[in-house]
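First comes one chain, alone, set out as structure tokens in the form predicted on its own.
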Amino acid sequence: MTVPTRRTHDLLILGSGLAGLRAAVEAARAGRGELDLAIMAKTQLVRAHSVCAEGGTAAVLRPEEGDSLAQHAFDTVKGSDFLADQDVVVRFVEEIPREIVLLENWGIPWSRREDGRIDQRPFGGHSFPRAVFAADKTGFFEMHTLYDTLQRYAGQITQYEDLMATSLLVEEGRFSGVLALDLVRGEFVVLLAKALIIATGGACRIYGFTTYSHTVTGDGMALAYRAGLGLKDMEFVQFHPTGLVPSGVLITEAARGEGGYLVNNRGERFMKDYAAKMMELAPRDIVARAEMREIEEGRGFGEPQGLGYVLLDLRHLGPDKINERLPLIREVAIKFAGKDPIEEPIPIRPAAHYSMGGIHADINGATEVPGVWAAGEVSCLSLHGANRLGSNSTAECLVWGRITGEAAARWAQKEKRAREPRRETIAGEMERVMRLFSARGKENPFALRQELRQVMDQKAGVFREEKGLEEGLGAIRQLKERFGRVGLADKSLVYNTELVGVLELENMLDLAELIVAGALARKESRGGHARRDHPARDDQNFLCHTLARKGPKGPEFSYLPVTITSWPPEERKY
């Protein structure tokens, strides 16, 4: 086996979206020229998922027209099914005006009011109209913005593409690096770092109807799991209420946020049956909740490629209003589905969307392990609870990305140097991935991803019932036994997409795991977790959060408290 290339840099940012790109941003500035940093990606940093949020950032800028901080820390609480811990809470609306701000001042073409203000559209869940936008295409634009600014520190900042990371160095509960495989020159690499922040993003590709990127495969998730650190809140999963049929592609929250209605096959706008105040702006759990209703009871449409779905219907709103504010739904609409929204309706049904859950941290971003942080995505802090409110998850990157990488820069300066992994380690992590290649097995990776999408998709989808779960769990354990027999044909070690898939999937199988086993195992119906077996909400024995760790047998759970200080769990009602 080769010798890896070595590097050595003071600060690893792992993860290019808003949170990595934010992250790697504060860290040049707080580190003013004096630090060695890096950022890495598996695909071109400007590729990453972020480029997908569509609908806008949620901050208070309109305390004179009626919006206050508590009022989004409320909501955010509301919304999260009082799951999410509430200094977690206050710290976020406290810190995401700045950012805003701080984005308009590196150039972002955020839209405008008639009188040139930054404008801000409704958003489910939020009873202001706080989501702050750039057309359709915010995340795009923020990404952008982001990394135009972090030219500005070129100097400072080593920028790797094509690089995969294949494991966390942790020794004695002490980080020392990351082992990557270079995709390009075939090679492995050890990434050495005083410091280092997980910023990878989720895992909703484990579903087969999804709006995720096809490079969202849990990778921070599962390395970190595999590494020790515990992962919280798993079974959190959110269904977006609007997944365009057949294909998945999101379409953005601001189409309802706009105007847009829901409608079923009896023309009517059935959200008046769930939630009469809010209607289409109720909270995606609930929305998402009342479309597989609709569908379930035969008010729904035909099922192409096996997915029932109800219509988005956008007609009322006009041509004008349409083409300035939400374009890129146009066009994704026109391309994907061959409907035009200026014309007729789209077809729609919840699609996978986000992970509630994620790297235990805590309102730091500091993980378990000193010198580790996780933001965005990634991580679970938790801000989110049971169920996120829209526009509140590019926020959280921002805000975080921000807090984490200040913070991994102070670290960075202050430690001496980076710790030194032991030979054996590496040596082992390497012949773990070279093993595939001498693999004699028959298994297809591509079959068993297929499968296990659609165990995910059937088992642990919007509404979940024991029964279900135990058979999803006892199908993706027969999955993990069955790629232990899975074969490499491809035996090179450039650009190897096949091996790249294998490696996905062996994260992929980790987290599905977690996610059925924390479902199966929290007997309540809270946010996004909604079991039909056990429909009521129990905070007697469930105001607490999942935290799992990887036993000898699988997924070893325990439970934490949920921070409360402003407001004790109450119904909730839209």
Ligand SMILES: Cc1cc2nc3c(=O)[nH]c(=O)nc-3n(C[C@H](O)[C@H](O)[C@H](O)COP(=O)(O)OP(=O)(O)OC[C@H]3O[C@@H](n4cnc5c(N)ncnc54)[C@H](O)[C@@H]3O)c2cc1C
Given for the second form:
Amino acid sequence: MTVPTRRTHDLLILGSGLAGLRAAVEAARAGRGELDLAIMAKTQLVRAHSVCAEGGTAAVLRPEEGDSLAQHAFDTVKGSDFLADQDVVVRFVEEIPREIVLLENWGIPWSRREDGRIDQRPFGGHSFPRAVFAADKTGFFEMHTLYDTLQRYAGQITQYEDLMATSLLVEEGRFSGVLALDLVRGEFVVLLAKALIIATGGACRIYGFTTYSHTVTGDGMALAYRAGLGLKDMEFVQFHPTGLVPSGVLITEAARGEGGYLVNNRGERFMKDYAAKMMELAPRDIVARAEMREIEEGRGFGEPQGLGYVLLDLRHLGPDKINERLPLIREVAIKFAGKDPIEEPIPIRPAAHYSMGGIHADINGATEVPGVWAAGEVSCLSLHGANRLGSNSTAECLVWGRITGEAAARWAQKEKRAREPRRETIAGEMERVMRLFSARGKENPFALRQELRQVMDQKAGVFREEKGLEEGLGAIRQLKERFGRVGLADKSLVYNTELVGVLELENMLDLAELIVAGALARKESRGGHARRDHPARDDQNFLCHTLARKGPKGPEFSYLPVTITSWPPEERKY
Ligand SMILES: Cc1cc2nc3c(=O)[nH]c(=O)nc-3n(C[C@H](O)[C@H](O)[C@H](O)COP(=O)(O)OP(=O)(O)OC[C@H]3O[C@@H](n4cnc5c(N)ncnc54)[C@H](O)[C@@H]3O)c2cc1C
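Please give the corresponding structure for the form predicted together with the named molecule, as opposed to the form predicted on its own shown earlier.
Below is the entire complex, every chain and molecule, led by the chain shown above.
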């Protein structure tokens, strides 16, 4: 085993999506040139999954036209099925308008109204059109605006690409650094820092039918879990109503925001039976369940047990609107489903889309380990509770990117130096990776990954029930056991994508176990977690966050109270 290269910085930002880039810009601003910063990603920096965000970023910009911070906050809390922490929600709605203006100042080409002001479109569960957007490529433009802005501080920040974190170095609850694999050189690197911001995104590549990029494998959550940090509310997974069949590529909610219809095989807009007021723009959990019911009860198309689907009809919007507002959607539908939405409806069904759960963090994004923050989809503050509203996630990344960037920079300014980890800790973690690298067992890691995804699709999807979840948990534990017998064919450490896949699989197996075990324990239906055997919300027993920790025999669960400041739980009707 080679001696790892060592690098020391004041503050390390792990992940370069919207949350990581926003944190980096803020840390550079707050550090005033005095801090040695670093940002790292397992891909190229601008290839983070955030570039795929399509439809918009929610913010109240027009109180004079009837929107209000209180309304945005209430929509978010109601959308969350009353599991969101309300102090977090209030801070969020207050801060996001400033972020929209900042991005504007940094050069983002927001779509505009005829009068030249920033345009906003309707999104599911929002009672006012408040999604700010750049056509249907919002994340792409946000990422590039932040990346460009970061280059102004290029002298202060080291930018590491193709550097995959394999372990957080935390000893007796104190953080010292990150162990990573330099994919290009095939070498270990130890990155020491006084402070760390984890911004590694969500975990839904655990599912087979998903809207996520292939790289979104929950690494940061799994690394934190193994390092002893708590993960919160992992059973809450969002299924987006419009995953394009058969690929799962996202058709943005903006397609419905712009006026698209959901239609069953009788040609009916079936949402009238599920959410008569908000119709297609009800929150995602409600629309996803409605679609599954239509499919299961024979009013869909295709195979009800396979990729059964319903239709999204955009034809009435007309070519001009589709080409101007939804150009990417048109291109994606033509390329991936062979259908031009100007001429015919497109096949869609619910697809795994967002991790509401994540690393347990407080309202400032601070984790349980001093000097370590979490921001963006990897974190659970909890802003989204049991169900996130569309366009609130990119917004969260911007708000808590800023908050954690500033807080971590201040911490790094005060701390004298990075801690020194024990040599045996680093050696132990390197050995763990090398054992996987040199594994010569019979199990094919790609097949295991495939099986895991099938299990998650079938047993922990839109609808769940005790028997299926128990079977799912059993299957995941068997996969974990078989993971001990994987074999790698690629013998080189240089750009070994097979090794990357195995490291990701190890992470995904840990998280899948948590999601399913957490879902089994939560015997109620709330937001994105719908139990057929417990169809009602149960505030008496489950108005609480689930906290999972790694125990000697598997995950151990405890429960935390929900912060309710202004809006007591009520029945959710749309
Ligand atoms: C197709 C799609 C469209 C969406 N559209 C919208 C939208 O319109 N509006 C909205 O609000 N939300 C949207 N969302 C959700 C939103 O895009 C994401 O929640 C958000 O972009 C996540 O950003 P992030 O910064 O937390 O993580 P990411 O953008 O996923 O970035 C994670 C970073 O961490 C790095 N990383 C991960 N693991 C490691 C490791 N082991 N070592 C080193 N680096 C690592 C990655 O390389 C990457 O740089 C959409 C989601 C999808 C799937």
